[in-house]
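Have a look below at one chain only, the form predicted on its own, in structure tokens format.
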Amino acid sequence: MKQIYLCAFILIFSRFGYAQDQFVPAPQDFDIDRGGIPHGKIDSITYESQTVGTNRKALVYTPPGFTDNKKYPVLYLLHGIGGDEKEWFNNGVPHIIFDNLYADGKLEPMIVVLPNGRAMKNDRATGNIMAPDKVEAFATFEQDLLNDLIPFIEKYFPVIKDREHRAIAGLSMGGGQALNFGLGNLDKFAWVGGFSSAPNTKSPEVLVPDPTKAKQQLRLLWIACGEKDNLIRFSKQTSDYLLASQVPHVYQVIPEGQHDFKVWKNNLYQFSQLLFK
């Protein structure tokens, strides 16, 4: 029920292009592995950049029943600047959450992709995680989840290859290059989330420099963070010239949300299911 007062209340407003911020928290029990129901996959592969010249890591979370036989659409789940392709896996734990949706039937069947968007040849989060070249590093990215990650996944795994049936989504860093690869590649992704962007994320001027095309390109803009949280005023700012300029988007305020994975996992467990709907 919940969901479906979620669905109903995003459609209505973005119609308007207005933002709302009604916070509808996830079940208690929603990132707790269950028993007795079918369980996804998680697999690590390995990819050729030629943006960075190695080979780099990824996860990949297929869904339960995933067959070669059908296509599906992706998710790309961005992690934060002290992660790397395993930080949402050990902290966040999707494919529970993905799993306990799909167990209700609330998830539309999705790859999901966990990259390092830390594209340089050393990316373990080591060291000064805020030296210069590390953070360069998620900025390089762009061009390798779109050079080379991407058609990776496009080649190996069954994927419908248009970007009505692609997402990105990301927290804290990796929700700055959300936002910031998202909105400028609307040619690539029209489903876009930003969990406690930080500030790394572009001013909204430049994310949505042209707010006419956005309108039309955009089937779902999700920008949220924790009320408590010191980075809160990147998310706001960026909801501020959205609605400024009629934008549909949801601008999720977690009341007391702290700059966490408490945070960040309810905004996946609500982002994914409005994904591909």
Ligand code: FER
Second form
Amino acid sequence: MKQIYLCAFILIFSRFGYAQDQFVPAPQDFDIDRGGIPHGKIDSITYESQTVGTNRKALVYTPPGFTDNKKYPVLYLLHGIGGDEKEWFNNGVPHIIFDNLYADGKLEPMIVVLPNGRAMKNDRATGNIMAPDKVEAFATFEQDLLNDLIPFIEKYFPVIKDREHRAIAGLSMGGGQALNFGLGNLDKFAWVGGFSSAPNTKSPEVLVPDPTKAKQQLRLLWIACGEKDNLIRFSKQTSDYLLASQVPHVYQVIPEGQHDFKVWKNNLYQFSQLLFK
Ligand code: FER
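Mind pulling up the form predicted in complex with the ligand next to the form predicted on its own we just looked at?
Once more the chain from above appears, this time first in line as the rest of the complex follows.
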């Protein structure tokens, strides 16, 4: 009888989850440029988008020691409603976080692509960023990503072109995109992360209509949000559904966390270390 109570206790309190459910803050200086370590490289690329009918920009971070003689997995890392392809780079310093993680041997070498997720002719974050056509452009980006950007990256960079070596994550609107596009295209992505996902996140039943398939296909599903973020219900309702459907995932609530880069940088630090391992 004691064992039954113990099992029930473990099942209830583990949420079928992972150790990462418990938030552990990144060490101090994880986002500070360290001297004397190898650095990766940031490039701006321009690709032709059939979806939008324009040439579009993205940033690409290649890791320290990057060489054309190897093939790399790729993380597509998406910005929020007020951002563009430079938002992560300017505010989230993924290149510094990653350089430090590589120096400590904590990261699998990967290419990081920072796209512009507002797929429309004028894709700058100017004027009313909440205007319906601009919000709609974050949904249109699914076609741009799958049909234009990914093929470009796979043509011009030495990458491994299968789902097991492709990850998608993002913050806020980009978190909604990552969940929508990642879970909606399990044949393309095995690693998915939503950081403080916004109201563009599809309802759980639409996101994951076939929990058994999702369970089989996903290598990592990461959902995290600040405790004090007004958007937390979108993460929570997704996690609650996944839990009820027994789809393993990380659900991290960041204590005192707001809708800001402190949360997103910590998320990137934790999430990236799990990728492609
Ligand atoms: C909204 C609230 C927040 C919304 C989008 C956001 C489209 C996105 C926030 C962000 O990306 O930081 O009602 O509707």
